[in-house]
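This document starts with one chain, in the form predicted on its own, laid out as structure tokens.
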Amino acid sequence: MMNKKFPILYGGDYNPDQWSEEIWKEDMRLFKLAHINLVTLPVFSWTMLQPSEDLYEFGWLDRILDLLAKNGIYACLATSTAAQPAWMSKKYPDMLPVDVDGRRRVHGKRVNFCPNSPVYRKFAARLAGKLAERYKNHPALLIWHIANEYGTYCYCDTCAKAFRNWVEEHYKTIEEVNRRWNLSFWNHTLTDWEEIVVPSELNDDNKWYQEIALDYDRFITDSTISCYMEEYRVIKAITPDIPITTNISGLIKHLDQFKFAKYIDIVGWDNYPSPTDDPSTVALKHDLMRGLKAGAPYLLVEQTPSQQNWQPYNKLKKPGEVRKLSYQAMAHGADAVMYFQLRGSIGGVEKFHGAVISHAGHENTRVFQECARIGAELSKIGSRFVDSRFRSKAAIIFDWDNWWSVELSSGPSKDIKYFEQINKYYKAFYDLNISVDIVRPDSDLSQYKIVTAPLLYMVKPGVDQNLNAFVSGGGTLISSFFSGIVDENDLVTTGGYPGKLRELFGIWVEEWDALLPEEKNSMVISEKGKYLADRYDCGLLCDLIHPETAKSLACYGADFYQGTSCLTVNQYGKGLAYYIGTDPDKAFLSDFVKGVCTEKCVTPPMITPGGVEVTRRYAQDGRAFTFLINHNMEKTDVCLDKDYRDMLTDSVISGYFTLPQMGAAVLENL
């Protein structure tokens, strides 16, 4: 990940222009406390850099960069360009977004600029490279970061004018736009480029065409990732060998990450997970971070280290809580651990964030001492698992434009979400303790044993020889209701569902039923096998399936389609292709994924108690290393499978090992 072999990176988003010098120094006495090495800074300065359009302004910077080399503590140098200065947007008024309803937003906020802005780009680049070359030999700067959780929309004249002239680059005559599109429906055809209008409400509460609308999606992805690379190019010629990360949004749907991915560094992105979320969500979302650059280690460049300020309810976190989510994040493929904010701001929208340092100022509070506990762990494992990987045998597709597409579609059913299914089949292997890459449908899936593909609504150009491929060789895929639906544009593959993937599944699916919320069905299950039951609850969607070569393993149990086929599965070459016609209750995926992985020896690093998360990462050298999460309210006793060295206590154990209630602990193997 780095050029040289740094420890576990820790520290967070520090804003010295909100402070004086002098709590500047003792910033610095409380951060080696904290044995804090890593501070991410200044993410938000852009006035304080540049206060008008010919000036710059450095030396507060320069101060406070040399303090922190002084101390030796590294720098994550941001580039200031995640919100421009009130006077640039208002001598400037075109670089801010038109909102989804036509209407231009005013200054203020964050990431409030049109991706496409010729102003903001120019501006963002210079001071990007100005701050380059100033700093490229600073003792401090260890990363660059651009910018700050990208994900604005826009549907201005400029982006209209960009979104034309992206049309014309991919289809490259108006006659290939009406075909792909399939214009002809409503008389949409077009005749002219200068007739492509954008996606936004203006038509009232009109879905608008669905095909635009998906390729609107991967115009503002790319419209981001071009804006994003007017700064990467210019500080990457000045400091070629400094990474360059920029932070990820907890929310995720906005740009397609796997793309974006391909032009950032090192992946950061930041974890602020409800207090209702399943640990099982969390972890999710950690190994889709983990996938984006396949499989690489990653930052996580923000979490709360006590409360949250813009949830509904903003619980604290629980003694013992950070501790948890952090080992959870490093158990998971993190090389950092880093916090939003490491001084709370006194004013603003987000002065009851949580920060190590509160409003309180000093050490002596239960937030930051626990902060300096989790850095003193640290920095005793210091860089002995950094930059280690996965050995996963089980791997989950994933694709932004299947989540896209899936929920523009007008029908089958407004419930049917892309994330939760995804979450849903992600769980029943976490629960197992299974070791779980996400990756994307045109990844090379050779390495696996399973591989599972829920809604999968779209399928691109190559996605069905790449499935072919991998179970003829002798793999086992799982997809689910609702899958090989559409091309690449969003037009129904006709012939028959599952599409494309009809050989593969072996069946054909003729229609399918939309279950009203309240409205449930069951799966009978015809050859329960080991692991399966006899009945299961499902609901949603309903597809009527017609085997072909495939064996039905279950069927309905209620309505007119009662005894047709809900579960099958075909051999094809080597391998099986499970097909789940429904959206079955979690004991089903619970007690099938069991079977799946039993039957292909897919297993957990070790056996746990219910609560217990174990993964296993691994390094060049072929040292692995166990981490092992508690997350239950009381301490939980683990059976160890064989000797291992405590990495926090440097001792040797073996047997039974007590995990405190949200405790975690690093193995290493011996």
Ligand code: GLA
Contents of the next structure:
Amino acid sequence: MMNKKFPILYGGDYNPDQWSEEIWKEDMRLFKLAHINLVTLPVFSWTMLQPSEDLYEFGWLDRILDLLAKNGIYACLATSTAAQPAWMSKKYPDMLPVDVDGRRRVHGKRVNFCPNSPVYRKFAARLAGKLAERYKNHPALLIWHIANEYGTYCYCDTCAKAFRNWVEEHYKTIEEVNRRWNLSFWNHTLTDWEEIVVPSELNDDNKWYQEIALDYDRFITDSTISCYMEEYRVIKAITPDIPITTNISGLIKHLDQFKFAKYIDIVGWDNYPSPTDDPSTVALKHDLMRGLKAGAPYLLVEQTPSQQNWQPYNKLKKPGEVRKLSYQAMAHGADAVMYFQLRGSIGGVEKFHGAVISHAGHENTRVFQECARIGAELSKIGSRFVDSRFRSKAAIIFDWDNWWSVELSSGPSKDIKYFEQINKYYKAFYDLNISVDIVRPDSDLSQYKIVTAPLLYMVKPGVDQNLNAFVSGGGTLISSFFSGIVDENDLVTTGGYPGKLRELFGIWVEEWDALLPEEKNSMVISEKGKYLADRYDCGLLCDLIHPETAKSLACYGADFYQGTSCLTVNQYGKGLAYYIGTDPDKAFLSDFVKGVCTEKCVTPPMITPGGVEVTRRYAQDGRAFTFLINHNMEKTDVCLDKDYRDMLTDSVISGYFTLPQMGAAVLENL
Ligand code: GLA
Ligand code: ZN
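Same protein, different condition: the form predicted on its own was shown, now please give the form predicted in complex with the named molecule.
Every chain and every other molecule in the complex is listed next, the one we just looked at coming first.
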């Protein structure tokens, strides 16, 4: 990933343009006290770099970069293009986006530009090029950071025109568009490219044409990538060896990050869990970020060291919490731990956002001391586990097209939420400390023993073959209700659900029943085996299944379909395909996943008490690193399965090892 062998990167966003040069010097002292080795800047300074159309000013940036280099600190050099100057918006108002209600936005936000605006793109690429030319040999330059948290949906005329071109490129003829979008429905048939309209709330709801809305989501991802690529190409041509990142704002629905990540050298993401998030949800997001580039380590580019300002209630992170979250990130594949922000602003909407250096301005704060402790530990660990990978035997399939389409769908239930389903299945593995890779539906699945594809509503071309090959080769596949319904354009596959997956699962789903929010049914287990109890609750949706070649393992306990199958298994080639036709309770998923993992000998790195997460990363030379994260609010004893070297104390440990509350440890396997 990086072009040199670096230690764990530690630092964060820094806004020197908000501070005097006297403060910069003090900041260098504080950064070194905290063992900070990487500073991201300048993320939002476009006007200071380009005060007017033909004037560029780099003097202040030269000085801060020189100061960083002098202090042995690297720069993650940002292109500053996430917020265009006010003079630019004023002179070129067409670059401001138009929202789904048809309103042109005004200057005053950030990421407030149309991704297809030729003027924005021209100026952004020009600035990126100037920065690259000027700093290509600067000793501080380590990584490039393009823009910040892309994700604007725009519906302006430029976008509408670009969308028409996109559609033409994809479908070639207007007849094909009519077919792919099934436009004879409600007399939506098109006779000319110019008749294509973009989704709009002017018609009360922007989802009347679901097939168009789905393609608009794809188009916005493509537009965002091509906007980003304008900067990427210019920078790459000048500094081919410096990796380029852009920060992904957590797990966002509106951009297909699998697609975007192909164009990013190192994935970077911003982790802002809400106080009520389960640790497994955070772990899942990390695993997804690792999955974006097929297992490559990534950068945790932002987290808050203490509190945020933008949640409804901004709880402080408790002592030990940011350390725990930092180690959890590395436990899932991060090779950088960074904060938003290093020094807190005195004004603006983020003035109450946490910072390593708070408004007090010195190091004698709880938060600074905790950050300094983490920094000291990471500098001790150095580069030992950097670039190490995972050897997961289980994977979960995740797909943005599927996410978009299943949630665009009018019916069968407004409560069907894709991420919620993924999260539930992930948690069942997480609670067993089974390492899970998050993969695309078309990923190579041959390294896995168990693949789970919850709610695989859309089956894109080739995906059925991929799953068939996985199962026939001996793999175990688990899927769930409302799967195999539509093709890549959201058109139903006729002939019986689950469409192209019917033979694989050996079932025919004739109908489904959407349950009311408070309504439950139950799964009555016919063959309990070693792992399952007699009965579990289920809800949300009940597929009415006819097993064909599959064997029924459980039946519904109520309603007119009582006694019909809700859980099946099909032998397909050398493997097994399980179909869970409803939304089961947690207890079922945990028992069921435990059973499947045991049968397939998919095991955790070590058995730990509840609340203690354990993961393992492997270096290329075969060394292994075991991470222990205690999510409990009390100290917890772990019985180590063998001898390890504690990388923080450098001592060999065995037997009982005590983790303090929210404690974390990295152990080298001996
Ligand atoms: C995002 C942005 C940062 C900052 C933080 C605040 O992640 O990238 O610039 O606004 O949120 O939490
Ligand atoms: Zn636009």
